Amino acid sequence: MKILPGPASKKLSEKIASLLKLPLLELNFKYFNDGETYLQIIGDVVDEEIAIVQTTAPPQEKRLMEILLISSTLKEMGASKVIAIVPYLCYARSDRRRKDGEVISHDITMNLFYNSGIDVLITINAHNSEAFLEAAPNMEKFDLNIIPFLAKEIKKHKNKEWLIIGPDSGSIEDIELASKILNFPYLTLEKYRNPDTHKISIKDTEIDCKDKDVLLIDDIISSGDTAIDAVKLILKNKPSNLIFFCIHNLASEEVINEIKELGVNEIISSNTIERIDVTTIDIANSITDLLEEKYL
């Protein structure tokens, strides 16, 4: 097996290759003035299993197209198997039709992966694991959960009895898993969607967290509106400590700064998207464990 770094995940690619002591292919790329991408795969791939590492964080369409172009070219060049490691999977939230005529982007994205020559797709905490695993049924898929790695990070905060909070019932599986590993209680907040504006907000309810250490866990943050509402509500109930963890951190630097300024003690995210403005948990080991178990 050889590792091929995509333009968006060079550091993670290098870490995976180093841990597994696998050769790292070179990808020559540049962006033209019109926005199109030039790609050139350098190295021998004939009869080789190639693992592309490329997240699809914004700009999603560009990152997605790069994967499709690379995987198709690898098969054309004679690669025996193409494994796509996509730490953050774009369009995963668009997995069902809520209104007539809505595009189910998740299913289309998954079919594009398969039709481009990808044999195996690996992601981290897909928005809806069941929908992810059911899509493109002829493609082998793995959805890795990094909540246990979060638990290990939280255990560094010794002598603290955490109350784990999820922003809504949709996060219940992650919240319950963290609660089970850490042996701490949990609760979930309630979301409210305005029927006219469709804006989502957190219901203003009383939370019993006064003088408690609170761990707020969310799977993804982008605009930050829901996260900010949740943080404000928790802080209003006067916890002694608040740490906010999100698996996929797509938020702007301004949103992260706003959350910090509200009084959050620490923000943690995984490196499914590379960041330098928050504490990050490295997902490389979870990926290498899977590759070793299944393909090496």
Second form
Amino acid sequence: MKILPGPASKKLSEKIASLLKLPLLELNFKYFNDGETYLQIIGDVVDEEIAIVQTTAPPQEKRLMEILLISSTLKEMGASKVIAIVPYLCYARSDRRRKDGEVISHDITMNLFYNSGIDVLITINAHNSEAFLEAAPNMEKFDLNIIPFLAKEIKKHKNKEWLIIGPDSGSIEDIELASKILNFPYLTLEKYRNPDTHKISIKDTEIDCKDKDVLLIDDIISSGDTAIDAVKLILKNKPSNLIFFCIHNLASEEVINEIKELGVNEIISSNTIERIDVTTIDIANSITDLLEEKYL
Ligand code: R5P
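Can you switch from the form predicted alone and show the form predicted together with ribose-5-phosphate instead?
Okay, now the whole complex, with that chain kicking things off.
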């Protein structure tokens, strides 16, 4: 197997290649004045299994298009298998039709991956694991859950009991898993999303977290509305310490600063999206473990 770094995930690709002692192909790319991407794959791919690593954080369409162009070209050049490692999978939240005529972007995106020649798709904490595994049925898929990974890190560095909080009922599986591994108590908040404006609000309730250490866990931060509302509510109830962990950190720097200024002690996210403004948990090992187990 050879590793091909996509334009958005160079560091993670290098880490994966180095951990597995696999050759790293070179991708020559540049952006034309009109924004289109020029791509050139350098190296021998004939009869080789190639793993492309490319996250699809904003600008999602560009990142997605680059994967499609690269995978089609790899197959055309004679690669025997194309494995796409897409640590953050875009459009995963548009996984069902809530109103007539709504586009189910997740399913279409998954079909695009498959039709571009991708044989295997690996992602980290897909927003809706069931929907992810059901889409594009002929493509092999793996949804890696890195919550156990986070739990290990928390245990290593923060040797005390934490109250784990999820911002909404959708976070229950992650929260329960973290709580089970760490043996910490947990609760979830109640979130409502207006179907027309998409604006969210978290129900104002009393939380029993006075003088406690709180770990707020969400799978993704995007606009930051969920995290900001949840953080405000938790802080109103006077915890002694609050850490916010999100797996996929798509928030702008302004949003991250706003959360820090509210009084959160630490923001931790994984490197499914590379960032320098928060504490990062490296998830490369979860990917290399899977590649070793299934393909090497
Ligand atoms: C919701 O279902 C997710 O778990 C996140 O809470 C949500 O998508 C975060 O998005 P935002 O930062 O835009 O509120």
